[in-house]
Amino acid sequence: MWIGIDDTDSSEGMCTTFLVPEIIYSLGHDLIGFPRLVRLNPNIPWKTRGNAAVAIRIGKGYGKSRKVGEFRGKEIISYEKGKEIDDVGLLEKVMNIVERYAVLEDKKTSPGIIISKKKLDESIYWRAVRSVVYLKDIKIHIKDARYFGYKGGRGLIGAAAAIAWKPREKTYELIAYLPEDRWLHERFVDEDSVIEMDKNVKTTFENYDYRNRHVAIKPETRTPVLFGIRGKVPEDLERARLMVRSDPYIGYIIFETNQGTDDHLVRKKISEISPYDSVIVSGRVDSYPRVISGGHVIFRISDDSGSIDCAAYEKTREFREIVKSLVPGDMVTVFGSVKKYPGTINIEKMRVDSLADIYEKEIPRCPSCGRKMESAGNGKGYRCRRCGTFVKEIKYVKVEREIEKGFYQVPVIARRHLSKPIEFFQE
């Protein structure tokens, strides 16, 4: 039996991941495979922040089994297989631990709970994750499912997208919960243990930003989350988790997760582009990048059907500096998102495929003295001031650029949950 769940939380608290636990606790069914964290189109306005979804598939567990969590003093034991069970009253159960920690009271929530005794159709999840998805396209697919929706029910769509999720690539996050009268209050991750952590658990990433000095695991809004470690091996979370020192928490759990696989990116050319859209494009630099008002860097590129504004924002840091290097001509493949205002690209990452050569005029020396000639005037050659020696014949030498071609990605603290690492390509 699969249990979708989504728009839960709200910009200020609460996240839904903490109903996956909270579940399987109470309920007592056992739980087939890995719950499910999925992320949907970062782009969408109407998301309350990370636009996550959850999912689970609870039944009768057979065959291999593995621990993937810890919960109010209980393990949680995942099976490899199940067997069916029945869901009189399922939806009800769900019903009432979802209003228990909804917030439903934020205007921008309106939650949606699927109880479905079938997968739902893989292209649900393709079409929620890089495009807009209504909800009466929705309901023709969950018309067999028993389903449930407050406020308008806009969260049956992502209840869908993370049943609907058939992973072509995945990754795994840990997440640890604070006890909830914690959930409003400062908490604490020691910096120094995520730092040893990060250097010795290599199949973990996005960890901790170097240079800015942050610690990426800890949210920065009061929610249930303490901290949450991404990864590529389960077993390795576990590890990473006993490393990492923080306040107290009630139980963790392992997620698969859509995280870091670009899924949302779709390659198009530039005149294919519409708003809220997450796309992969190859061009040609068209201008030298400007600085905005805010700090943001904008520079244009064009393929041949059009031209668009791609945009380095100023929380991207230290990756509008590789972003100044680039002149026209350059040859580069930006990856990011594109909103409705003000429609320009939002890097994510950026390759860049070739440099154009840059020339500039060699002040020569004098040949009778060797003296740094100056300039007789433009396209009038040198002259030496002290000897008088003119040279007519003006010589340019290429000049060294400061970037080279190859991937360059935004730092940690300013990467999406979606983005796929360049070291991932590099593997």
Given for the second form:
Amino acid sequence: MWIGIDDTDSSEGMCTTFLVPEIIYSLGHDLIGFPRLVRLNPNIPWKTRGNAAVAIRIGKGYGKSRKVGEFRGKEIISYEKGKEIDDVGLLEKVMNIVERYAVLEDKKTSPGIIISKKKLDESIYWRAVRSVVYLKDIKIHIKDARYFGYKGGRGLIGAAAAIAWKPREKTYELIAYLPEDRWLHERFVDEDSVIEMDKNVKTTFENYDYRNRHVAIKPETRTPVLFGIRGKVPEDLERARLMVRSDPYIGYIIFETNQGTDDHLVRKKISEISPYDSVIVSGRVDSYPRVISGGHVIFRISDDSGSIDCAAYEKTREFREIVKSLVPGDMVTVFGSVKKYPGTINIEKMRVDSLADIYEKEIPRCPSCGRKMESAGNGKGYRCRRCGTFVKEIKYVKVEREIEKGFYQVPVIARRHLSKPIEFFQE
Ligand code: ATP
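To complete the pair, please output the form predicted together with ligand ATP; the form predicted alone was given just before.
And the full complex, kicking off with our chain again.
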């Protein structure tokens, strides 16, 4: 039996992922496979933060088993396989738990719960991670399932997509949770221990931003989450967790996720870009990058179908310096997302495919006395101030470019959940 949930939180508190260990703990059924934390279209304007939805599969477990977490003093065990269970009151039990924690008083919160015997159609996931989906379309797919949507039930979209996800690629995230009375307080995660963990457990990623001295595993907002460690190997996440010194927590659980997979990106021509798309676009740099108010850096690219602005926003910090060294004629592939029409691509990463040759005038030395010559006026050659020698010919030299071909990405502090780190391309 699949359970999918979304849209239970507000920007002030809660986190839908917290419901996963709570439900597993309270229901007493076996967990089959890993719980899923599925990120959806990052450009959806009505998302609270990272557009995350969750799903679990429960049943009577058999086959290989493994520990995937601990919660309120109990181990969370996941089975490789499971037999179907018949729990007629399951939806009501899940609703009770959701109602206990969901921030229903928040205007924007619109929870959705789906209980489905069948795995839902994979296409729901791809549409939800790449475009805008309407609730009426989702309802067609869940007519055989039991479901409940609160306050409009927009969360059913994410809940369905989390069940529908069929990983093409995946990563894992171990999330540790604070006790409820600490959710709205300042929390402590020791920076040095995170650096040590980052250096020792090589299969983890995006733990720490060295240049900006930012502990990325600790959320910025006050939520039940104390820290979340991302990695490629679940067993290594256990080892990583034990290295992190922090406030005490009531439990942790390892999710399989679509984070770091680039699942949101679609290769497009510029003319094909629609609002809320995330795209991969190749083009020629048309304008010198310019800094606009707020410190954002903008440049324009074109392909044979049109042209579009690309932006490295202020929060991408040192990445803007790389962007600033582009010149017209460079060929780039930009990976990023668009909010509204006509749109600007908000760059997540960029590949410089070829560099334009740029030349500058060489100031010659005087052929008679060796002194550096001076310009005799625009296009008129050079004159030596000391001996009066005149040279008509203007020579150009190729300028060494500050940027090289290859991949560049925004720093960890500005990284999007779904963005695949460029290190993954190089493995
Ligand atoms: P958090 O990351 O803290 O869990 P959130 O950013 O996931 O919060 P939600 O509160 O879940 O934000 O709001 C996102 C809402 O958008 C949900 O109701 C979800 O069903 C819906 N949604 C997600 N993807 C799409 C999509 N592609 N089209 C339309 N609606 C979507």
